[in-house]
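In C-alpha cells, the next block holds one chain alone, the form predicted on its own.
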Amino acid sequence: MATDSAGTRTEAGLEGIRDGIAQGRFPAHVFNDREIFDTEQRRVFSKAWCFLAHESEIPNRGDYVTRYIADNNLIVARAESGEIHASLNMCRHRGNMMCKSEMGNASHFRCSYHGWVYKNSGELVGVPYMKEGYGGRIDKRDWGLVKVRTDTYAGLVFGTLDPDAPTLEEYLGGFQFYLDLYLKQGSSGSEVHGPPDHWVTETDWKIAAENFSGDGYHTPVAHQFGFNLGYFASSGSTHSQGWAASIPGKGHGIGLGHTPGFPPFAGFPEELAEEMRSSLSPEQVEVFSQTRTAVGTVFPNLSFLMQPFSIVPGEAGVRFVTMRLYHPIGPGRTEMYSWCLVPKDASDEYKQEAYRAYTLAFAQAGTFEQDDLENWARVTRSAGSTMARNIEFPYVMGMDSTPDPDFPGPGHVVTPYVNDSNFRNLWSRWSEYMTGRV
C-alpha cells in the first residue's frame, strides 16, 4: 500500500478488532498478514517512540550502533559533543547506504559512492569537486543526514518519527516506575553487558511482544522442565500467583510473579539489594522486594525479563535480565535483539554468573528461548493459514477482575499474575494506532 489509505476491507476489519477487544477477542490472522504488517509499518512504527539502544552501548565519543525504525536504518551515535543523535543511514546525495556496519566508532561517515562526508552527528562537511561541480549551489547546511527525534529514560534512547508524538514521558505514562527494576539495579544503574544476540525468526512480533507483557500462563507447560529439575524458585502450583500491571491507554504491561516466602531481593548480591533499598521509592522497593519474575513490554516492541535462575538446580539462583526488541521485518518474520543487563556496581563476578544464566536460558541458544521460539514459530505459521482468517482467540481471563486497591504501584493491577488484562491492554492501544486514532 503506497498511502496511509489502507483498503476499505482492512479498515473496516480493524474497527471490527477493536470492538472485539474490549469483548476479549481478537483474530488469529493479525500475526501473519501482509495487510496488517503493511498498515502496522505506517501507523504504528512510524508515530510510536520506538526503542534505539542503551547508552552504555555507545559510551564513547564516536561510538554508533545501527539499528531500525519501521524499515529505516538509522545510525545511532554519540558525537563529539558527547550527544546522542539518531540520523538516517541515506546520503543525501544518491542515497546510499552510509554505514554499513552494526557497530563501531568513527567521527565522520563517507559515502563509498561519491564521497560525500558527514560529521556523526549528521552535518554534511564534505563534497567533493565543490568549486569545481557545483558552482556555490550547494549549501552544505541544507544536505545532512535526516534527523530523528530522540529521548532517553535511565539509559534507554528511543526515537519517534513522528513530529507531533507526545513526550517521552507522557508516552511512558508512570511505566516508568516498574521499568526502574531493570534499569536501576543499584545506585548507578544498569549497563549491556556485551553486544546484543542479534537473529532472524520466523515468528511474528505479536506473539512476542505479547507473551513478555505478563503471560505467566504458558510457563508451567512450555518450560515444565525447569520446575521439574528445580531451574526456578517457584512451582506450578504457586506459579500463578503475584500481580498483573498495566498503563490504560499506553499499551504497556508486567506481569510480577510472587512465591509465598520468597526472601526480599533473593538473587541479588546483599549489597546490591541494599543500594535498591536506598535508591529505589517505598512503594518501589515495597513492590521489587517481593517480586519473583518481572517479564514486560514497552509498547510496541521492547520487553524485558528478570528472574532467579539456579544454574545448578536446587540451589540458590542468581538474577538475570534479558532486554529484548523485536524488529518486524514481514508479516510472521521478526529480527531479534536480545541483551543482557547487569547492575554497573556489580562486581565482575556477579557479572558473569548473571551473564552465564541468562545465556543459558534466554539468550538466543538458551534453553527456555527454545522453547518459547518452537511454539511462537507454529503460531505464527498457523495464523497464516486460510481458515485462520475467520478464527479469534479468547481473551477473556480476568475480565471481572477488580484492581487491587492496597498496591502501591501505578496503573491497573490485578491478581493473579496469570491473567489477560495485560494483553487486552496491548492489543487496545495497538488498535487505537491501526484505527488511526493515534
Contents of the next structure:
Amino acid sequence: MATDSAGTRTEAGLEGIRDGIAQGRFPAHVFNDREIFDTEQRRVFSKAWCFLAHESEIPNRGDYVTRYIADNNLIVARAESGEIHASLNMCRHRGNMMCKSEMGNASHFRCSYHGWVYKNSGELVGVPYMKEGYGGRIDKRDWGLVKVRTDTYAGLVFGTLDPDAPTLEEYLGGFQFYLDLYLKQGSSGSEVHGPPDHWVTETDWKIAAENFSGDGYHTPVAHQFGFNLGYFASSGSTHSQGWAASIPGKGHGIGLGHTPGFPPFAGFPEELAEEMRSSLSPEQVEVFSQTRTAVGTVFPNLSFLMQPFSIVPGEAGVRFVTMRLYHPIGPGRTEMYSWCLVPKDASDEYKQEAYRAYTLAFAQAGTFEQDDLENWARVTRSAGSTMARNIEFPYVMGMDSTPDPDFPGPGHVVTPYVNDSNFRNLWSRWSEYMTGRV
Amino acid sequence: MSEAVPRPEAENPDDGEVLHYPRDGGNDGPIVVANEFVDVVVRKVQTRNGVRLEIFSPKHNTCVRFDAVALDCLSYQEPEFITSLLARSPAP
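Having seen the form predicted on its own, could you give me the form predicted in complex with its partner chain?
Whole complex next, starting from this chain.
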C-alpha cells in the first residue's frame, strides 16, 4: 500500500507503487498529494531533462524567455554570441528576480534592487560603487548567475539540474524517431506560431502527461462531439486502430491513431507532404504517412499532438501541431503552456489555417481542451479525497499484447492504439525516479 | 580604467528642462527603444551644417548626440565594448 498506519507516505510506500505498476495497478492519490508533489520536485524534476523553450522563441541575439524547472525560474537567453544559455533568474547579490517579463530582448540584465548588471549569458559585469563599497573584495567572476545545463534536439531546448544526468540523446533514447513528425515538418523544420497560451488549471500534471502519452481510449467519449459534428476524421467503430509505441525504461510514449482508407499524409499541403517524403527516413515515412493522430509525451511533462481538424465541420481537416508543457505548481495544480508548431517553410496561408485549427481544438478555450480539463479537474479533486488514499486504478489494458514485429519504428510497439502499455512505461519510469533509482 | 565616469555634461539638458518630442516621429524620430530594464528616446537632430543622432534617457535625464563618424565607429564595435561600458557604470 502507499500509506503506512500513520497515513504518511514512506519509502516503502513508493516501492509498493512501483511494484503495483508491474502488475497493472496505480494508486489514485498520487494525482493530488502534497507529499508526492514534494518528492517529485526533488527526485523527478530536479533530475530529469526538462523542456525549456523552442529555439524559434528566441531566434535573435538578446531574445529571452523565462521558464521553470521544478520551482526554479530560469532565464533562457540567446547570447550576443548566438549560443543559448539558461540561468537562474535570481540576482546573486540579494536574490531579486532579474527578469520580470516572460519574454523580451536585452543584451544585459540589470537588477532593479541594487543595480548589479549581468550579460545575457549570465556573467556578472557591473557592480555599482564597486571601488567605494567593496574595495576589491568582490571578484565578478565568482558571482555570475547560476547556470543550468542545457542541450537541444531539433529546436527543442531542454535543461537539467542534475550535473550527472546522461546526455539528452541518451535520455530521449530513440524517441527522436517519433518527435520528428512534429519537429521536422518540411525540410526546414518547425517553428512556434507566436508565444504560448499560458494559464493555470486545477489539474495534476500527471493526468495530462498520461493522457497525451497516447490515450486514444477517451477520445470517442470525451470528444464525441468532434466525431458527431464532423470536426474529426475518425469514427467510434474504427477508433481503436493504430499503434501504441513506447521507449522501455525511458518513460516516453506515443499513440499513433489510424483511420482505414485515410489518404497518406492527409491534411498536409501536398508540397509539404512531398518534402517530408524526401527529408524523413523511409521508416518514418511508412509510419507517419498512415498516421491520423500522433499524441505523445516526452517524460516527464512535455507533450505533442498532431491531427487533422476541420475548421468547418464536414470539410477536409487541416493538420496542426500543439506542443504543451505541464508545469506542476502544487499538488493537483498545473501551469499550462501550449504552443502551436507550424512548418517553417509552409505558406503563410497554411500557417494561419493550422493555427486556426489549433485554436479551435487545443488552445486555452479550445473545444477539445475544454472537454479534457472538465474531466481532469474532477479526476484531480477525487484523487485528493480521503477515501481515495487507498484506491487503485487498473492499468491492465494490453498487458498481454506482444510487440508488432513488422512495425518499422523503434521501441515497444503494440496494437491496438487503445492500450495502457505506454502508461505502464510512463509510471514505471516515474517510479524509478521517485524511489531514487535514477 | 576609472570606475567613475563623468556625465557628459555638455550634451545634457539643463536642469529642469523638459524635452518635448512630436508624437508622430516621421522620418526624424523620435523612436522609443525599450525593454524591461530601461527605455531611451532616439531622434535625428539637425544642426546648421549637418545631422546628429540624439539618444535621450528619460530615466537619467541624460543625452548624447552622435555624428556619422561616431555612429560609424559604433557599428564595428564588439558587444563586449558595451559590456565594458556597463562594467564602468552599471547604474546611476
